[in-house]
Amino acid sequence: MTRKYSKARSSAALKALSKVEVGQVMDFTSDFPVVIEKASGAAVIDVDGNRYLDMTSFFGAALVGHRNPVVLGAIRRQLGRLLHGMGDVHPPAVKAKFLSKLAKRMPAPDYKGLLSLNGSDAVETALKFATAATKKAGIIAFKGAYHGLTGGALEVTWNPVFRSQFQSTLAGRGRFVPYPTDHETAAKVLEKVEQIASSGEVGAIIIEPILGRGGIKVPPPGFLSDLAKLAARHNLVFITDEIYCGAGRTGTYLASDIEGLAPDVICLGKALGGGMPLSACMMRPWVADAVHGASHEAVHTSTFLGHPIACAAGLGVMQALDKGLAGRAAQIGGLITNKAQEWQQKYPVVLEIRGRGAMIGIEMAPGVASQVVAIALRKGVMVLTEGVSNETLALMPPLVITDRELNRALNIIESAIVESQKSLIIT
């Protein structure tokens, strides 16, 4: 049965808001863009009624799945209490339970976390209590990373997209280095980190566990552990990203605890508040207690620091992968990878299968993953692209897609990548 798929009220509330949305946002000009209605589980649905399956999880927030009954439950009893705290004054009662239960996730017993709003918030704070307890502004960081786009963050941030119009604002606090997908590699990268963290100049070392908008990469066994393992030697402030990686999304509830580490900080986002704004930096007490107050005031600190409503919706997700969804991770990974494998077989535009989890790349030969991510959005699938050059499909879908969805979205994929791959000439 052929799809109908219009997009004329997508158009005009494209139209509508060119006129009042900064330009840099978006490409209001093209016509790949939808304006999305409303969404539940793993479907979607913009207003033009069209209906889609999300492989994307929103960018990786709604991991337990869009307006899912627990986090909207939680949220609805939180809003018939408090709707705004005082985060450093006077803090709302469920900023001390959540915290309490995310504490108790960590690696270690020692763990105290300061909330926000968004991951590059996280990062924001992990360097600035990282500089604190060691004195020193470098920052060993990895190519391809993504931390985040605010001052602080961006100077980790690697692509160069993101930094060219800001680099009269950067200072160079970014020692960038490889990201290991092999052992070999990794021998190398570590020589060089050892080599940099020797030079004196560096405090802290910051890395995503899966290299994420990098493409999703996963560095070989040992690398992690390795590289903390150097930092402690060096005094160095060892950070974890797990924004996009980690509160459950590939199986563990942080990325790095399949090595068993216990990372000085553990920044969080994305996932943690089930579609609300909140992110955390987790740290262990020689970080955390570097910086103190002065003259009565938090010298770092946010209008709505341990937001209510965040908070709440925080406790939701914990709930609800505690009633079961945390184990749904590695099946859906399962599902993808088998999927995947069958058309690296078939499709030689298939290149390289990664990740972990429902955390699942795919890099495709030039120029296809974005043909395919178009061709899926009118058949009905969202996905996106990953690296630096848009050439991996990342599948990371809600952990409540049903094997029926799911199969649905990839066997809609395969019919994308088959159209997509008559386009080119393979040579």
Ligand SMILES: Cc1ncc(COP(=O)(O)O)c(C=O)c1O
The other form holds:
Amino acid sequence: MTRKYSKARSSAALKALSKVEVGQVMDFTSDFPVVIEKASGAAVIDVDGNRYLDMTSFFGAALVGHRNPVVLGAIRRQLGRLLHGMGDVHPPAVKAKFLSKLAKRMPAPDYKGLLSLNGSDAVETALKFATAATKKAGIIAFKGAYHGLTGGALEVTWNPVFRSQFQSTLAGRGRFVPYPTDHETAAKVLEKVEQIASSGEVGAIIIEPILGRGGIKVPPPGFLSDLAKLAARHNLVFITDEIYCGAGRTGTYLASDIEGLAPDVICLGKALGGGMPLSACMMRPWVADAVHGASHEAVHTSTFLGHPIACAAGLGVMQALDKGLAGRAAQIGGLITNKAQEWQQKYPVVLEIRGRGAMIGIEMAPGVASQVVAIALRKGVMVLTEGVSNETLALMPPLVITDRELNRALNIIESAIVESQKSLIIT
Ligand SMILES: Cc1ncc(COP(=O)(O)O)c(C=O)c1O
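Show the form predicted in complex with this ligand, please, because up to now only the form predicted on its own has appeared in this conversation.
Shown next: the complete complex, the earlier chain at its head.
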């Protein structure tokens, strides 16, 4: 049953926004506009007072829940001290605290970090430092990959939708190979990577340990380790982009931890700041030390580097994970996967279930996932699609979601699947 809802305030707010915001940002003509007023835990309320359960963590950022009390406490304490620091001249004290806690979560003791605000920034850092370390501009990247939209990151973001209008600015640094999901393809991809690496033109490999925006795809066991070994043999910088799948999303702190890897560079973002803009590029010494300061200038820095409030929030996120939330990802993954497997038995539009922990993708028949998103929203669940054709329903709830809330959200999504399946049969 579709809920009764009012949309007057959301519609008015969106209309006002459409007059002042650049048009490409969003669909201002939506027939079900939702302008968000507040959120707490896994619950979201729009400006008309309609409630939603969040199965997105707002692009993955609210992993420990919206306005997590531990994160809020850390932010409040920091607000009373310092709002903005001088990152590369007189750094805020909290930056050192945050970076040392983060470094302890890395798979080897010698990582050093460079902080920034968005995932794309962390990828920019990774690519610049990798290029400085190897003096080679080419980068092996993967089809379906999303690494951000800034100049450098766009070189390795695959989807033509993001690239085509800026083609003339791209240097063609990315050499794209398929993202394997089975052993047979993995073997072929490794051969191809070996071939490209032997050309001597590339200096780095960048990979998402779980392909996020490309459709929640998981590589076969051993592939990441083989890739890391191949990179080491060719002196390539091995970069893992954990911006979507890292920081506790999949049941281990890093998604690549299950293969026991210590990549040369690890990019983190999204969940790292608990809703505050914070990203990090963590590097082993041979990459971290490849860029030198010059004439008393940091040559890769920014005004808000090591932002005190974001660092405090980041400390709060790690504390919240340590207080028991870390173990929740696997439980959530189990609950969602069980339910999704039932759906796969019942509904032919449910094609495949992928992912790990609180990052589960359900591939659906063409057109269905987007319909499910629209229907579920009207019924009170926020969920999004991933994948190049929006074919995958992405279930990425905050770890604080209760079993009751999760079951409710899943029941609503199931009823949305039933409705969209019916409409497929009629048309
Ligand atoms: C794997 C990955 N890398 C990088 C980015 C870019 O992050 P941001 O949008 O914060 O710049 C994203 C964003 O979705 C991502 O999923």
